[in-house]
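The form predicted alone is given below as one chain in structure tokens.
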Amino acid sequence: MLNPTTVLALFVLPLAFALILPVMTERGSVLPRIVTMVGMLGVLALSVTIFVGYDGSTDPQLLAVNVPWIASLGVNFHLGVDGMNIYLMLLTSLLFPVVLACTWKTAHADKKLYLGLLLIMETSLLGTFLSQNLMLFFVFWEAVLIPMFILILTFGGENRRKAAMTFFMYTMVGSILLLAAVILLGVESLHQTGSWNFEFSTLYHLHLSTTVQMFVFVAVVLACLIKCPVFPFHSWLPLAYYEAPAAGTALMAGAMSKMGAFGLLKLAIPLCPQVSVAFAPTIILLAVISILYGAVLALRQQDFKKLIAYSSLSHMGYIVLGIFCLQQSSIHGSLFQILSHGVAVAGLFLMLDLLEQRLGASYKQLNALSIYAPRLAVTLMLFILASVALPLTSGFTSEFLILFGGFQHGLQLFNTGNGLLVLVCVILACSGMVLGAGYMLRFARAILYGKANEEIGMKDMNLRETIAFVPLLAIVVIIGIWPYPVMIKAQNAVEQLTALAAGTQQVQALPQTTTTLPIGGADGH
């Protein structure tokens, strides 16, 4: 049965296991890895229980923990499950045990520091996604940086120092802006309610002037676009993805990048609906540039890991495009793309790591994989097909919904005489799918086919690796074939968000538009 204890256990469990690791003194023992995996599987079991039991209309109090933390400042330890974070909770809980299973035999997995960093990162990510208090959200948003920074710096490649510092500095700049927005919202709450309060349920109902909305929107959007990343805030991505250890790369691309998209859904649009609607075409333009720019760069890459890194830049552009089209179909598509891209890109990076574990650096020249390791080749091809949005895969469902909503939004603006920009952007975004098919299928041809070299002896996927990838592929297939049971869990949240945006558009269309607007909350009022 769902209750607040389930949510609290989901958050506490990885942190508790991280605290157990230091007292384990066995050097070179497999026990720390087993303990870590048990903790991650426990989190996954709780997450699946919540996901299956959540139907979109579940009483929020059943899945929320709300305890005063710094009561005088309105900071509560408030974690809760809702339609906006239900997918991200599942994605995060799923990726960590998969990553550990795929890196089980690496030298890193023998280090308790490595295992502890993974558990702390899982706690921080879950805290970010489940937070229902803005200050708590910011604390976890920052906390995620620390284990990832140490992971890159300690276990990364030759240029790990530069990669770690670049990653840290870029994200810190966004964090400073976000902190300024958090403080400003707290001050607004103090002025309007008479007390400090950072609860989202309170902040969503504040009457923010256009000037305040503008500042908060710009600060939040910049922080989120850096985190995604989206052009032109992506400069940290190639080096960080390339130099990070396999676990870091898979988690950055699969889960951490989704923090930016979540921030747009949780903060930017609900807190600043008036400015969000006004600046939506600009953000859409940046998203489409990111789609095309990432795709062109991926086409030029010969290195497999760099190709997937730039393809991630392109796919994150689709998520941002769908969010700011402000249509139900496009936001549903963005939420599906968060899941689809999360499992597909993590799967691709982990597959490359399995090849590197077997062949070393020479895997970059590998071809004829379908002959050497057919199970590995089939699994890799399924992730590639999801990335190119083949029908009956999750990639097709998500990108179709995003583009369908984009055309809806573009035609609405065109019919009201607001220009062609959005419609042209969506048409250009469609070409990104063609470019994506080009570079991903070229990648598949290069690595899967060719003349086999009899001197290469390579083991196929073992049982542990096969089991690890099964849930990722299940998500790809389920969302591709039967998305409705998953979609319904976010339906109420999406309806409330789009109703808020639609109401703002109607207000802006009136001859006399006020400079302040009541911000819709959980009830959409």
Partner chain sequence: MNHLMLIPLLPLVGFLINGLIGSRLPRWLVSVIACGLPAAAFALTIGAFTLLRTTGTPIAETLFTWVGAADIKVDVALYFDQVSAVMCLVVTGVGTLIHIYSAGYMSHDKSFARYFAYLNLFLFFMLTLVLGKNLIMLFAGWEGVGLASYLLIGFWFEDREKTNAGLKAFVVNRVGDTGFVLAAFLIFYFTKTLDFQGINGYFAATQPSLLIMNTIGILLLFGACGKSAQIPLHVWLPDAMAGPTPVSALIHAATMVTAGVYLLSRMSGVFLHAPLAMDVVAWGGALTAFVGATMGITQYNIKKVLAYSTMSQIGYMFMACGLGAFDAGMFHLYTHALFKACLFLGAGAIIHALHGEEDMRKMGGLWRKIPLTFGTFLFASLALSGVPPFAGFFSKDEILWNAWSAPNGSPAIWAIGWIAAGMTAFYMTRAIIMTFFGESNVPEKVEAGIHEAPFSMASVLVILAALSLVGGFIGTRFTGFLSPVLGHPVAEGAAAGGMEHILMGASVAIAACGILLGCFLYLGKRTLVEKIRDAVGPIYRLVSNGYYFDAFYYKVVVRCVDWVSESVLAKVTETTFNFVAIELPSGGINMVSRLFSSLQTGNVQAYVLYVLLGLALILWWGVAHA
Second form
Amino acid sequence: MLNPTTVLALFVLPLAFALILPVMTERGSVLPRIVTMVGMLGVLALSVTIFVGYDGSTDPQLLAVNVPWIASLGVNFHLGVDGMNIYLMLLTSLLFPVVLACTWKTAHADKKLYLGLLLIMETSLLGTFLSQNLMLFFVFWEAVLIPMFILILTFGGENRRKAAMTFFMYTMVGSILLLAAVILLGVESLHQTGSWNFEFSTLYHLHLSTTVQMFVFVAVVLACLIKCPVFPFHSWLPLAYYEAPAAGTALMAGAMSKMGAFGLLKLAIPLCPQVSVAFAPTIILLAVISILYGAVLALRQQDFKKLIAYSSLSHMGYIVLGIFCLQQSSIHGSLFQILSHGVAVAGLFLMLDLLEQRLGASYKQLNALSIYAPRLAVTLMLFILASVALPLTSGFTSEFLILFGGFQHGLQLFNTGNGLLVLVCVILACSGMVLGAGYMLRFARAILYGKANEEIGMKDMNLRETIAFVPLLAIVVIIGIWPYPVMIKAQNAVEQLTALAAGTQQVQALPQTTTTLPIGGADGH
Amino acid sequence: MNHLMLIPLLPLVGFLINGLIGSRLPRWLVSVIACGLPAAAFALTIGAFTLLRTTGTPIAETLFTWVGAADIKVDVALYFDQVSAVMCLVVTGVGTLIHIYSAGYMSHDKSFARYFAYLNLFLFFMLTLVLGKNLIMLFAGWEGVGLASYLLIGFWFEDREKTNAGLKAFVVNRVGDTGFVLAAFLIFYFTKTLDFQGINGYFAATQPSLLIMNTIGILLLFGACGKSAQIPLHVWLPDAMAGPTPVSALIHAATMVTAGVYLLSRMSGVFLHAPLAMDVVAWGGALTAFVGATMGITQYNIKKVLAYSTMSQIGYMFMACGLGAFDAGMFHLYTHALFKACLFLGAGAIIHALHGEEDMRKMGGLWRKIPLTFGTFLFASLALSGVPPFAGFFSKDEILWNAWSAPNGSPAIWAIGWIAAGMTAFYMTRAIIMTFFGESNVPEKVEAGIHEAPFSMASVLVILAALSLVGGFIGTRFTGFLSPVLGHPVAEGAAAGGMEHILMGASVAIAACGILLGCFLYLGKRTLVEKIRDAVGPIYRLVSNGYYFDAFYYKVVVRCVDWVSESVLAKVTETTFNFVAIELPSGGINMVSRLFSSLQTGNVQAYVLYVLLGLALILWWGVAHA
Amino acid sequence: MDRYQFLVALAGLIFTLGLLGVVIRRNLLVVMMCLEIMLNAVVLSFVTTAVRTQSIPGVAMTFFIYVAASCEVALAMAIMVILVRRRHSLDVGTFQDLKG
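Could the form predicted together with its partner chain be given as well, to go with the form predicted alone?
Below, the chain from earlier opens the complete complex, with every other chain and molecule after it.
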């Protein structure tokens, strides 16, 4: 099953189903929903096949589709699965059917527009993660915005217009910068290889001057940090997460925010390794501020959705922290956190939506859920525990690896006389564990516990909802208990990335030794 | 060979069965599953223990690789050596007994299955903690028991106070855990391994620097303080009494809270090379022993008296560890588990008999009505007070002797422990007299319903009371058993024998004094007690309010963070960022566009004027640049 | 100042007056009349130059202008009648439909 057709099918399937939808005219029928679900499950089946079959050393050509698109500009339609994007492929293809299953009975799911938007979003997200051509990447990066914008604008809450505009414009600022970087890289490849080329494999081997690297790095990192988001570029987040429909919020927090992290891994570090190493402490500082800032804000949020939104800010901080510590363990941790946070935060938002579907706006005053709906309560508790990073859940594996790698890196830097900043940052990030427990358990206390006052007649989870949450919980538990088999899939990619950064450090160290040598020689004479 | 894995796994199976389908099973089946699986684990532990005693070689078992990369490799592996064996026996043994007791105690509760599921979950995590081969396994169990403790403290979650207590326990533990994690990271930086054997072996051969060793030691101590309710992280323990009483017996007296002592013993290889950290451990332990005892004197809630007593006794264990006598600490851990579990379960029987009353002022004269409970409670109290030949005497005496004779021990630290021992005897006498003797202050309605505990509870009480009596006699064999792992650094001179006997006499004497003083003050009218209390008013208030630790944490730390969250970040920073990043650009663009659109008046004459102005401008430009 | 200069200056003055009227006056009819005045000023300057240079095109231009002006007046009056019917007013302030 591991062949290029599978990868192509993965990408084409949702698009094809999105195109089928308009042909179906029946109103109020479940048929469009079923068709959409079939498409999404098909994608899931394909991606699980690839995921299981991929062992980290599979030939990249086996899982790649490469057709010229605009040949004169070196823009190829090049999709490929590698160790870096395999988690994201699984996450994306998993979240969509889950989201649809959870919103199955809502009024939104009746509309073909909603279903179509979901499918198009799935295609473009998969495109972003799988593309091996920078221009293609950029096209999909932008294309994701459009269905999300329409989704918020059409199905959002009261303040949806403002939320959609803010979200769109804010991310657009980053995208414009990214586009500038993309063009600059194209020009560089024209100068160096004599022809336009946007293939990642070519771009990684360009020799970029520090100035160019600097510009590319700043542009890419800004675009990614906005997308994640990371403090101080998070202003769009509370509003957008709050106003978007449940599906939108779950996907935004679960999959879209990961585009930012992915961009850092795929673009920023491999394209500008020297500058990345130089700027890493600054980004780490921002990430840690983000962790603490989100956590402290979440402590006193009365609104559940905003609480989870801020907790998401905090958890995204861990991902960025892990990436820029540039250690194998910390990058593995970040990749796990991408998966873990994607699953947990989507689960939490979807749980809130299930409550909202049952109780309307009054779910905000809900307590004693454990009495009304034990199964809902247990599922919610498991997601909360994953967010708290309790051992045996995926949150622990990822946060442990991130902080572990970060600490070793920070101490190493300190020992080699490169400042205390990273070490202090990582130690501060550890205190995020305490704050995380604080706000998540306050959330649990507010919603799960308390006295059941009157009978509110709430139904517990039904079979459809239970089945929807099982795969999410399975990921939480598998990554928590036995992450190693998953880890080796990304091992090669992570090794290459860290080798790049380590090579840079050596290169940086070299001039120092060459400059000190003559002095030593002079002294000797 | 895989039976070591079964020890933690059996309770996990119990958790899964009772947790998933327990509410649909009949109660007897739930309790059989819940008690049977830990009992099986206990049997397996005994098997492994016998094997260990005959062969003397630790049993190790690697299950699978947890994570592995170039810079880290952690296995899921179990390790059964002498220290784990002791812990494992205590956990499964006392744990099984408390499960059996619970079957009677909780028989009327509507969430019967949930209770046992949590209790089994606790055992699973506790056994992971004890059997883990590396720091990560230990940490997984460490956090897991915190979770089980959180769930069980807030077991009756309809009560806001109980859930708050659970929350507090978890968060305070997490504060300590931060120290633990940092210590683990720091250790790995030097040793490049997280295996206990590797770590201890590394540090035995090479030590980085004293500063590093002391830092590691103090970070580990911080972690242990959180779990073991030592000053300054002890505040959660009294509140944790909100949970069902068997839970307090199992988690907050016998097993989980002593995990800190286990951690210190496990990492003895680090501490032996960190003299400053050792001193901090010893003095911190002594301080907690003393402060906990003073707080125990002022409490009226029977469970809180026992909670402060637990804190104080763990202080002794820490003291022993700090003095290098890890085996004495483990010994006290073992005897303490027996008699403190018995005390808590006895208190549970009293509370059960009085339908939930925990205030000792509303008890009294109970010894006639529940003689069996009284008898067992008395035995355990004598053990706690350090009266020979009960178990507590041997272990406490061992610690006090070490306080005097260990290289970093001193008469001062001995004196603190000695006085605390007297106070222990005093507050236990006070508790017994207030509960069992004197006039009955029980409301009449309740009085009629007082009954002796049912068989399942009573039998457990008797077993534990008997163990409190005889458990101490294995002393020398116990330390001998532990010696391959916890080498005793103290060179015990034979000449010190005389001194040891004098100190032993002193301990017995102060215990007797405490008991006599308690009898003198509390038997009869108790007017003197009130006089004393009034005389030392401010001190009494300080002590009975727990030295205002709680008030400080709540009013200063929690309030501060909440204030920052609400008033600074939410109101100021967020608004500022919103303004700068969203409102300002969008407002600016709006303003500019409004400016230009206002030129479009719709009036033709205005357009004519613009044309004219434009023309004039062009002309002027043309003339100027001609 | 000879008479040609005087006439051109006069044409400029009349043109300015007309322009002022177009910009300032509120009554559509008056604005129309001012437009005509401006045209007349232009015609005057054409004629003056034609006489001075003794050339035909300047004179011819006056005829074109008059033809165009009469057509324009005919159309403008028709439009104005329609506008007045719709809004019952000749005030230019009434017609601001293009306001941004």
